[in-house]
Amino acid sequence: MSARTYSAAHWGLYEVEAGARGQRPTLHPWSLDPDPSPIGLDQLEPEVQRLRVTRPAVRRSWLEQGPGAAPRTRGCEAFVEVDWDVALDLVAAELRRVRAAFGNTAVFGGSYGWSSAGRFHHAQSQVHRFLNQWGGYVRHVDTYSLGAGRALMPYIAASMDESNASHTSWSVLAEHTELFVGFGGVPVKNGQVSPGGPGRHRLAEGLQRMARAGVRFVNISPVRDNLVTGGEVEWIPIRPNTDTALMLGLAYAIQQDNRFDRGFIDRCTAGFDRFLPYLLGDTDGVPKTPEWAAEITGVPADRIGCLAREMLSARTMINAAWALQRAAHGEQPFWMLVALSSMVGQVGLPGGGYGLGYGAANTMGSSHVHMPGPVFPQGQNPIPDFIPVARIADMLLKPGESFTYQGGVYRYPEIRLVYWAGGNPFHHHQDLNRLTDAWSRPETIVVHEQYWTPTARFADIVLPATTSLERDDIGFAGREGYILAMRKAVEPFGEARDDYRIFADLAARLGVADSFTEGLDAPGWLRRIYAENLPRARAVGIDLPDFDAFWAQGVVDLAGHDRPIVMHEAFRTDPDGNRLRTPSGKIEIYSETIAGFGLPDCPGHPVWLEPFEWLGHEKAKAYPLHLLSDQPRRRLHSQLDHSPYSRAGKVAGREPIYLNPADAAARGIADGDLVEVFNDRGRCLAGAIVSDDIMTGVIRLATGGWYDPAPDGLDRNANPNSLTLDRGTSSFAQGCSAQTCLADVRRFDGVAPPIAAYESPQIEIQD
């Protein structure tokens, strides 16, 4: 191995300089990274490696009674550490069982895309193909992250895949756009992180390029900080949950404005007329006024009128942060947004339109080539059963009972395993309090961790897994501008495996191993599906090298290839010739086939509905503040939140949690206070940080503190997810609602109770 190699996670590449004799590797970020982000430089560092997961554990009870014995002692109960056959033995046992006495339909296959920035050792992947070869497993789709997003904008313009890989590139908006429009935000601590690892990590450098150039900035958001381009930016605060009524205003303006043009909706749009009586009250009595408006969001009319009027008047680009459709009636701000941008005509014109989500991660407005990458083929799924990856909780707890989802109904199964690779759901699931009391229901849960995580201590048996920088791997993001060779850095820790091993071990012992290996081991794979791709990239225009040259060449530079994206250009030149893949072919203002769901709580055009609760809700009276549970500075998701430098960012030792001066005076809280957030669903204590960014009214609590609980229910460590709502979207995405929550903070007072989750738990040496 070179003195320095490469290696990708999430939050970047690095350039791997080998260790003296005896000595570790260091860790540097990319010299061509712009910006790069510190998160998982410190992933070598010993306070990190001390919570690894060593050997296989067995939950003492389990190892002892069986499959289903003492299931709420899970997260508690000491493990037994095992031997790799005598693990790999049980659970192939337990796989066996589950299939002969109910079928494949009473295992779930967990996981989440965010486990691996390389293309093969991909733990979604890896298991999903290893339960397909075996007979099928119960499935989940879409995700938290864009639960209503992706079930709704295949129906309204694009797909959330294809909008991902063709928002509008920075280098246009900085030369064509004038007034950019941010509901949400644009945080550039998002735009750390991109599903296969960002080369270049390009948002602040995007947003400070347009400040230089002139572009206004209106940030329409509870919170001031998510908005920051080196330049002015004018905050516009408004009370969560109410974009929607706040862009119906926006509309109703600018239909009154004689500035208002038809020809784009008229060339480019579908059922705008259908919405229109909705807009100026014809069938509900309610005219969406700017007025109206400001009764429910808080935002001045006048402000609302004017901003109207500046939208017409400049090349505009209005964008719509992810967090807003993760919440009640999710569905809502991201069609609104669609249609208003219609409204305003500028849809596919350089600088304008509208983006779902810049700043949610550093693919957008990437000027990289959109090209396939490798991919580690999983093979198809014999069995029709899933559930929207949001209702895992009552999956668990309501087996048997129907659900809708996209205008169908279908039954949730009654699931006796649940098989995790990659992921946590005790990170991003809401309510935890419920996912721990549906967690005890399943017979057997077998996890594969790295460290021990909360979805570890809450197993049955955990198998020790490598980490990206145990194991050779391919890198590729689409839209990433780079192919990478990771060469493993360092020898896995203790008697952690690779996903592959694992189950290609585990398909042997099922007969099923010649189907699932195809008789290739890891390296023989990697070859594989590096040459399968090389036909897909030429279809695109390029060359890559064999996978030797490749291999010793480390990096595999794309950005030669870039070109400037306008999103929706195509249509909107010819929208005849260029449809869209909606069912008219055009921007769908009024969906048809959603219509025809008959869903009550998901008509067919955007509409203004109350959430489930809201600063303007009775419950409001008990618990007067709302939470925000965004993702965090330090980390990705819940990913080393154990690390020296996650941890470094913690107040009174907590995650911290952001209050208006007025509502910290009113408690009596100071800055860096322990305090405790509580609602009816549950208690977390956190640190305090009093600023004049957020709203009054408003707290905003980051996600991804390792969940802690104490025996009263209390949750030592900062995790939102005690309080936030379990509740699908809607019926017809049923995405997960963790922005919709109230809540109430006051001082704690008492002895801080020790964190758990940094230390392991109690593990026993099988005799």
Ligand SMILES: Nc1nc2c(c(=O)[nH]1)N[C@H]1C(S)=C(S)[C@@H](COP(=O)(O)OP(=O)(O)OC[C@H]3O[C@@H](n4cnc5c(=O)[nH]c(N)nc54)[C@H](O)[C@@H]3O)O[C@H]1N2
Given for the second form:
Amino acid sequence: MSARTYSAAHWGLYEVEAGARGQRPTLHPWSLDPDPSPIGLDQLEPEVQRLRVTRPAVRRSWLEQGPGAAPRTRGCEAFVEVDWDVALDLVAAELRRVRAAFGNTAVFGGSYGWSSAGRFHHAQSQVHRFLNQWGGYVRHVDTYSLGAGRALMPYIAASMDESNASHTSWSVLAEHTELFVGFGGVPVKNGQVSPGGPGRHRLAEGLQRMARAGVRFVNISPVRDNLVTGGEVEWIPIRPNTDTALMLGLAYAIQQDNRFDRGFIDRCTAGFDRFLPYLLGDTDGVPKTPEWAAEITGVPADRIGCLAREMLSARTMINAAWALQRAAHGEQPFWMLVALSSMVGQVGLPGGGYGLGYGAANTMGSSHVHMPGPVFPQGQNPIPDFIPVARIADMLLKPGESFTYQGGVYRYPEIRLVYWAGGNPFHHHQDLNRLTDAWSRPETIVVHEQYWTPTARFADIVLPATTSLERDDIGFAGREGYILAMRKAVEPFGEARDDYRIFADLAARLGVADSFTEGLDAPGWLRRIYAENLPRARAVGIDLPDFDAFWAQGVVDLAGHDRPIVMHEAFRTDPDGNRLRTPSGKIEIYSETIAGFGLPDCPGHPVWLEPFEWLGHEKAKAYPLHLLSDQPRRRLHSQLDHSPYSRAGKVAGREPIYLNPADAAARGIADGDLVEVFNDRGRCLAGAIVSDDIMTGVIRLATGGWYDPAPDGLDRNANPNSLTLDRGTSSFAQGCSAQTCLADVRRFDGVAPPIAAYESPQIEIQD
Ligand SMILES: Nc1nc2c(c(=O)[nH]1)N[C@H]1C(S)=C(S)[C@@H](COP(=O)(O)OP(=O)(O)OC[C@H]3O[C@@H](n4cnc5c(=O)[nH]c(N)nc54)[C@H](O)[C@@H]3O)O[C@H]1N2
Ligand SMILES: Nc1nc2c(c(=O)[nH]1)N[C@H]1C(S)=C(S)[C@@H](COP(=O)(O)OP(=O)(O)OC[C@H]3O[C@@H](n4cnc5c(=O)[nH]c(N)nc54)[C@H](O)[C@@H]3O)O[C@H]1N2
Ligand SMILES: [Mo]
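Any chance you could show the form predicted in complex with this ligand after that form predicted on its own?
Let's see the whole complex now, leading with the same chain.
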């Protein structure tokens, strides 16, 4: 067998076996990974490469008539291929023009997206560093993943970065937990992924080990199949977006129980007595009893009361999926979860307390050491303007208007040029019809892409980027227990170039080459960022080999440094000596700071607020199904949707939509039918899977099907964001509310329209 080299993707590490003469290499999962993901093993297949962007391409009207020409034809007009020098000259000239006329605040470079694994060729870091050296840009804050959570949690207990890195290890849960209560399950499909690349996939085994140890599982969720342990799991269906009400009902029952002990509350939390009158109904006349919660959530009151008692009498871990906070008032379920588990009183004990995202990625529950990794420095952005990431359409549609964020009031800048590298907003943003409208406002849109994604098609200038298999890099991910020499496995496709080289060439044209490159080429940067990490690793007790030894070795396995952890253990032991980084140093059940912002949609303690739309809403009469758009099992977001592995999961040629037999029967829909999902925001097609694993009144369509709008507005493919709501979680965090969406489904009886998204756009040769 020939020597293998390594590469990484967000869904795992690969051993790359060189092909025989002229043949492409074969990707094998890392041999030490006990449960590798199949996602991406086929990425070198011709079916995948077929959709690569081969050469720089410019939208015809833009090329012929200049910036701002016919912006509404974006997404449907032909592209003209040009030479690299022509393309780079056009981009440089346009950046210069926009800056001279409108300043750097007219450039949006937020460029949200996961791009690919690798610490140096990280597209967002590349674009941000480039724009920073050139005078700055309008940036984004927070993420689509955790918009509400990231803004809220530093006030309540710990930042999401700190929390993600410090979840109690699976081994501790197996040993100590007696009852695991999951809001939104613990989906093993999501554990395939971690940002930068999982080393050993541990989620399925973590759950199975707990089941074998006799842990009792309760899954409070609109779907059943997102918590599979190999053992018994009690499923409690709940109306989507009502978890906060259920948690309040549980808290009420706990407060009434004579075993409720205020010891932990008094020692380790702040503000319980400001919250209690609300819980009891003294402030609003509505006691948050189990009966009250049952009415809202659909969960029987006696089951709520009973579960509260069970929580008090067992070592209990209470977990919430991140999806709960990607919804209207998404701050509340996370805040209330922390309040509820504080009342149970086991925070900081082995196997007890709360989890925010077991099952959101492979990261949570790791026992691997917390080592900082190599970073490509982004430099300083002199421009103060920003948006909460999911407010992009608002920004483009409402220049000059104000928005609120974490108690401040800010203004949307007027954007003339959008620069995107490593993301797919026509996958990830809500209400794509609204985004299409907003996207027609800027004069120029530049996109670096590997594939002809919907966002590439909606650009004016598309520059072809290499994939991680086409370049050397350093692989690393937080608490994944390795550092990896990612070796180039194949030559770049067509004329694709590394994002770094593209930006270095642009920087040269704009007179900022020296500050962008600091005189280093890509191999020089790999050595530098690796070397800069050595002392940081040493500070946490890890002696890494020097760069040459590392590069020759391929993989440095850090599993020898494993040490299981218990979240908040030190804090619980000595809350004064180990203060949290909240204003009070304690868990804040009431936050003076947030209360001080005076926001009715995010007051000073957790509350139940009606979602913008839900099954209890008037609007449910017209659109009686709640649409959940969860993460796809066969992809990472939209990446590789055109791959054979992703397409093997399609039904009627589209992404599957799950619906309950009763909802299907009422609509004459059978398993395997092509269906149309619709509401007053949009329409898309999908393939029906009729299943008892989803409660009545709820439908589920995973994200990532490549958006394919027909002229009449129908998304011929199946992107749920054709229908979702584009509204901030609250005036506090402004996170995305993707999971707050009513819709309906009907059988599609016409001739199924062909999907254009899996074909390259029309490309012309310059004449
Ligand atoms: N309705 C709904 N919408 C959602 C969600 C939801 O739950 N429901 N979830 C949201 C969440 S949590 C997230 S994180 C977002 C994800 O949204 P994105 O991160 O935007 O999705 P990806 O498909 O990963 O897009 C990454 C893009 O980068 C490109 N790329 C990869 N490597 C490179 C590179 O080296 N250089 C360049 N130039 N490009 C590269 C890929 O081809 C791909 O098109 O979606 C959000 N959208
Ligand atoms: N295979 C794969 N894995 C991924 C990703 C991917 O694209 N593909 N994306 C990664 C990314 S970027 C992120 S941010 C994480 C996201 O991680 P999560 O947000 O946790 O993942 P989701 O799959 O969107 O949702 C988890 C579960 O929450 C349930 N749910 C939704 N709304 C509600 C509700 O109101 N109440 C209750 N009780 N349950 C609800 C859904 O049914 C779903 O099963 O996943 C990561 N993992
Ligand atoms: Mo995410």
